[in-house]
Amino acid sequence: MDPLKALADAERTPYWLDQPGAPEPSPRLTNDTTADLAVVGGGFSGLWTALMAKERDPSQDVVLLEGKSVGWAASGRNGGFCAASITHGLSNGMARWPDELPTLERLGRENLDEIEASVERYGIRCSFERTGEMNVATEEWQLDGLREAERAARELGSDQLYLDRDQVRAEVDSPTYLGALWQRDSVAMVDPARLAWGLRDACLRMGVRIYENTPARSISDEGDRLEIATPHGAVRARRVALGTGVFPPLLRRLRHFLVPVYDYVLMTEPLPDDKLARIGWRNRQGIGDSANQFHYYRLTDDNRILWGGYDAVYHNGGLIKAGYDQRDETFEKLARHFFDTFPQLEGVRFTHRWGGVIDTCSRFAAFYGTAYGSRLAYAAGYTGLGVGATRFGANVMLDLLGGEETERTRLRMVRTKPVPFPPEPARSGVIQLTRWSIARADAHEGRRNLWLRTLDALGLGFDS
């Protein structure tokens, strides 16, 4: 089908945030106030931090500041893949923290279990489905990697099943599929906006004070408290947790480790039963392909297909602009790839197209730290896998702020930082050369050129 025709009526807004039921924003902060804990950022990272702080100690006064509305940024624009991995996948964890990997995998599974329990406990209606995810091979060279991942997962006790060509096409029928690895117990599908709205409601019920449309402008040390300045008031807090992702941080040091990358997504119209039957998908798994430039896709409650990924766009200079949320070149490319994957869905139209910025660091997985004499903690750099991992990061921040030595804070993953990115303009040159090299590797049976091999050796990379 002509991708332009399929896209002709697509709204330029995130599907998840375009649903009915969004809560009315909380009032903005209009005066000075104090708190035991101030949380900056109303995405998953900040919401989990505020909620679990109250769970740990219901008596403490917790304030959450959000510059716009809760869940409006990456937390409401992603694909809704809630993964157990806190290392951005098994292979990334094996490459960076092999000695800790059994512990990291266990903690990740426990974190996903606890997310599921919290969704149930607080009555959050976010369409939580623990269906798992299939990583599919669409080129012969990708099959060996799936086999290696299956062996490693089996040694770690993870429930992963290798499927050959016929078996995977019996699950979901695409002529492009050559095999797959089905992670059956480690990924859930969620409606991310409704998860964010549900966490917001849980926070309010627990007594968290939320101020929306209240951007944090600066932070200063006022002796016994840290002061966060906003346009119309300030919060003086004993402790501060930063969950701002890639947006300009209150700590300048974080700018060395984070770059903004734009990701793009399409959503189809609901598929009637006869059309969905053409591809199967009875078990409703999330799906991602195994290329370096990969697609991710899944079903919604009403059997729409969310289709995203492939392009990961960095704008030279690291600029963040609302206009970058739309990129017709990428939308048309994604639409072509959709019909290449599912030619039997000829005639299906897209109802929504959108993009958004994510926080990327050189090790792909989040990093953590403190400042102001450990009175401030931060977690950032989730690189697209933050729906689940932000809850783990929130627990790390609370451990660090509490001065506790825990199993989490003893991890080398928590105690170390990623390799920093070089300053501009070298940063832009490095990233664009890396993006070109990644695309070239996909076109040459996964063979990595000298540039990518050098970055691998240095622990500096760029993920699609």
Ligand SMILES: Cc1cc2nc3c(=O)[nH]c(=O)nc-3n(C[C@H](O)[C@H](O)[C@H](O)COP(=O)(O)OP(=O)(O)OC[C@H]3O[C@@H](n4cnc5c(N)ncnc54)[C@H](O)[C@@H]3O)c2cc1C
Contents of the next structure:
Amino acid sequence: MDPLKALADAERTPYWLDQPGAPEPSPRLTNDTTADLAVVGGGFSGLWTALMAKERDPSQDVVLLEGKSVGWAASGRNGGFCAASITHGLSNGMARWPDELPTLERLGRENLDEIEASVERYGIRCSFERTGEMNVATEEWQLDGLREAERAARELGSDQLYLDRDQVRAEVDSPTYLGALWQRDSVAMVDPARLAWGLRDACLRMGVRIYENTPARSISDEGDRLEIATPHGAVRARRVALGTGVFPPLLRRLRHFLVPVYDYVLMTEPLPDDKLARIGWRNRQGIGDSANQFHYYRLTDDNRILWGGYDAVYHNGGLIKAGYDQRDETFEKLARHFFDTFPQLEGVRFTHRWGGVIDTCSRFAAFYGTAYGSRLAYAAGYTGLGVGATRFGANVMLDLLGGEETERTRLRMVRTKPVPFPPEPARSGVIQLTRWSIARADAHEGRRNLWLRTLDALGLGFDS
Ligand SMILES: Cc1cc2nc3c(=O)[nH]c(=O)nc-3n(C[C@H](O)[C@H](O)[C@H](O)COP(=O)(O)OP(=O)(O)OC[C@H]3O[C@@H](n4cnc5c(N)ncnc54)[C@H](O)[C@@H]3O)c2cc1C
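Output block for the form predicted together with the named molecule, input the form predicted on its own:
Every component of the complex follows; first up is the chain already shown.
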């Protein structure tokens, strides 16, 4: 089908945030106030931090400051793959923290279990479906990687099933599939905006004071308290947690570790049963393909298909702009790839197209730290896999702020930082060379050029 025709009526806004039921924003901060804990950022990172701070000690006075509205950024516009992995996937974890991996995998599974329990406990209607994720191979060279991943997963006791060509096509029928690895229990599909709105509601019910449209401008040390300045008032807090994602950080040192990478998504109209039956997909798992430039896709509760990924775009200079959320070149490419994958869906139309910005760091898994004598903690760098992992990061921030030594804070993953990106203009050069090399590797049976091999040897990378 002509991708332009399929895209012709697609709204230029994130589907999830365009649904009915978005909460009225809480009032902005208009006076000076105090708090035991001030959380900056109303994405998953900040919301989980505020909520779990209250769960740990309900008597604490917790304030959350959000510059726009809760969940408007990455947290409300992502693919909704809520993964157990806190290492940005098994192979990244294996490459970086092999000794810790059994612990990291267990902590990740516990984290996903606890997300499921919280969704249940607070009655969050976010269509949580623990259907797993199927990584499909669409080129012969990708099959070896899947088999290797299956072996490693089996050693770690993870429930993964290798499917050959016929088996995968019996699950979901695409003529492009050659095999797959289905992680059956370690990924859930969620409606991310409804998860963010539900967490906001849970925070309010627990007594967190939320101020939206309240950007934090700066932090200063006022002796016994840290003071966060906002346009119309300040918060003087004993402790501060930063869940500000990729946005210009209040702590300058974080700038060296994060780059904004844009990722793009399409959403189809709901598929009637007869159309969906053409591809099967009865087990409703999330799907990702296995090239370096990969697509991710899944069903929604009303049987639309969300189709995203592939292009990971870094704009030279590292700017974040609302205009970058739209990229027609990428939308057309994604639409073409969609019909290549599912030619049976000829005639299906897209209702939404959007983009969002990802907090990419050079090790792909988040990093953590403290400042101001451990009165401030931060977690960032989730690199496209933060729907579940932000809750783990929130727990790390609370451990660090509480001065507690825990299994989490003892992890090497938590104690170390990623390699910083070089300053501009070298930063843009390095990233664009890496993007070019990745596309080339995909076109040449996964063969990595000298540049990528050098980065691999140094434990550095670029991903979405
Ligand atoms: C298109 C797309 C698809 C993705 N798909 C997936 C997926 O399927 N699975 C997955 O695991 N991950 C996915 N991700 C990544 C995931 O969405 C993020 O890792 C996660 O949402 C990060 O949450 P966060 O709270 O750290 O950041 P954000 O959601 O970006 O929230 C940060 C918040 O902080 C606020 N803020 C920043 N600075 C200030 C300030 N100074 N004062 C006040 N407020 C401030 C911002 O306004 C924002 O609301 C995707 C991301 C994108 C963009």
